[in-house]
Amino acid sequence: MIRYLLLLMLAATTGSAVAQKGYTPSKENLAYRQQFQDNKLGVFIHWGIYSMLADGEWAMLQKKIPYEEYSKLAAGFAPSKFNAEEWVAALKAGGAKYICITSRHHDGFSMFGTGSSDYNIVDATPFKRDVLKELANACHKQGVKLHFYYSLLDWGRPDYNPKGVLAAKWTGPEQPGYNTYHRFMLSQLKELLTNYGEIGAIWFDGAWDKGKAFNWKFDELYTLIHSLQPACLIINNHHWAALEGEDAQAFERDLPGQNTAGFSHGVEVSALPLETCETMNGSWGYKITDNNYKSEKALIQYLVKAAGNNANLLMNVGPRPDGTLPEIAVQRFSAMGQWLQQYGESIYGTRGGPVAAHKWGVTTEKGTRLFVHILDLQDKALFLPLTGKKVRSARVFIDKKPVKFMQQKEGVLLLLEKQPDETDYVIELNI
């Protein structure tokens, strides 16, 4: 008995800690956490309201904006220029083969039509399309896995928040709880998977708001997901160590196993397909004043990292309020698929290789092909521990140029002809 009640008090306190209990992946489920760990280079869109404002999509709340004056600007949003075909066509150059884009953000905006609330980009604005929908329609006709972003708290809500000084004013005779609202997100997540054909994953963001201790009742939401679409993937960016029911780990800002970013103190990196998220500038939504992005050779080496790490790179754009991509993102997009028609067999379909990451760079492989990617090596000779593995044959992946070597007990010595000042300088070995 004292066992029973030490149990119940731990399922208490720990709240969503096993979100879909008993869970058993589906074979086609299984089969696209396959694809995906494939796959490599998502694109992640932030796109709302809040581009009008310039300022990045958390403007909301950090310049404290009561719900009822920022709900205003849905009134205005018509983004004339928005192109479904064109994004996907431009993102698909860009190497990538997913787009992860944001149906609800934090500030309670949906960007589809949805008939559980009014506040919704056809509904709402004068533009009256559901750009979720002729998005959904680019990516399956050019075959592009499409996946929806979906937050969890609602800055406008007042059954999400009803102490938040943002949140909309109730004036009914009693205002609603949690138990509202979680059967509002219900209703959108079934829409979503129910009219915008084959979705890839829901992407959960949020539930660090109200942390572990709360019960989201993640039983129900993922159970629904995955009875509507076993396939569909369920990441959540809550920070913490995968939950049970969940079908990939994200981490934001960071590759797996770092915490550069502070969001991944303690967090175990699991066994389930990794996948991390950058921004290309500072930001995540649209800001007019933020044009500090990376290199395109920065962003190609955090790509082959992440995939060095064995995970995806979901890497960020941020469509003005017009509906345009900034030229810098197309650009930096463009030449990112540049440098994968010539390498991305050393990318796509690969997995993290059996040499940790180092400064001097990473490893993937596929089947008995290891792919050495030398991002900063300040020498001539690089030395590999593949203690218990035989070299067959090594030579530089772009030119097939053969590369010298030494097989010891202990591992391989590659000799190289020069120190290499290549973005990515790679080395295919045959083990």
Second form
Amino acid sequence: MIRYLLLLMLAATTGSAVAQKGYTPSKENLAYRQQFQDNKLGVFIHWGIYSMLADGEWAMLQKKIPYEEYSKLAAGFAPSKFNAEEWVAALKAGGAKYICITSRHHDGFSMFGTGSSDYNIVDATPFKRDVLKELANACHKQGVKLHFYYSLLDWGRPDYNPKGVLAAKWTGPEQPGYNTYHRFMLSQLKELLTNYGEIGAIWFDGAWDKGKAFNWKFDELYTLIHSLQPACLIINNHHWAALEGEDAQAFERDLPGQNTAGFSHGVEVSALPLETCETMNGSWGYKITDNNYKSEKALIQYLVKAAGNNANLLMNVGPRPDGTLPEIAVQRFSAMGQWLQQYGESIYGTRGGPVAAHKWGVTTEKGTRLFVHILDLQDKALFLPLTGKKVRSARVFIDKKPVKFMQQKEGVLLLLEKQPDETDYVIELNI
Ligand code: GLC
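Please give the corresponding structure for the form predicted together with alpha-D-glucopyranose, as opposed to the form predicted alone shown earlier.
Then the entire complex follows, led off by the chain already shown.
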């Protein structure tokens, strides 16, 4: 406790760019970082009262729905088909080792029984069930790690002030000061880290709203989290370089080092564990008109590319307002799970391999095993600029058939039996 108070005092004297000054991750934290990286695939769940509007989690702002009116949705939220055990079982069958669910999104509605505000699923809906509690129980029982998404931005609370880049779209009341809002977040985080058992990570989002210059007091938020659960990872989707006190780095819709979605411009890839989040269709929250689901092949290849870039994949699903997961999403997860049953050894527990990602594919490695994931190759041979390592043997991963190869100091030439046309043609090298 004294250490915690000292840390708080120290942190209070520093600016927002420094998050948790002098942070030394605990032994448990370092252990979970390793496990987190081994786990490779997680499922992101965006679920809230916005799912009733079936137009994504930004519907309130995008449709200019007055907050007063929007908040009345809560009184009709009754996801009668919600079954936490079934969700977890389905996602686990999809190969996911962890789940990250929205505990409170930008709309400010808490999906858990919080004592810090009445605007929550237990007090403000006829459903009255704490879905996070049920999910936490199911996850703990089925051996799936649970992470909580937590929004730093709140479109409803008058004390989320000053407003950031979204100020012009504001419809709710305003009140000066940020301190009460900050204290509200501290008390909610305390609840999330005390009442739901072991939490693998708190995944912050929304800091991009007021930007880097604003003093978010991450020092206090991070210190609280690490003091309550030292192993809990802090991940912050702020779209900046990682800050002190964070335990893993998030990339929104981008593989680390890329900037295809425009969120990661100039963001340095840190030495922390990395995680890329992506949507299965084009939306995070349930959107009834968005049936633009990525193919099984595209999803599997994205997972493989993430692994080859030394990152986890956090793949999203947006449950419906009745508590069911869209069948097509479950089917896609099931396909990923089936593929992982065969190929999981070349993904789980690996790290990005020594050959940088190429157009043809990526590499992953585990000890002396190097997995070459060929995703798109026009030839029957593949040159790997693999220097300083002696290749002892090469074989096709799936049927263990030997693969001919030639090694010289510039690298290794793999001579394949055919031009690969699989989703992922995996060659295993022993080095
Ligand atoms: C963005 C969106 C948010 C979503 C998040 C997921 O920050 O604002 O709605 O939850 O991305 O990465």
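Quick caveat, the model's predicted, so the values are computed rather than measured. Numbering follows the first chain given and starts at 1. Superpose the two forms; the largest set of C-alphas matching within 1.5 Å is the rigid core.
- For P176, the Cα coordinates differ by 2 angstroms or more between these two forms after the core has been superposed.
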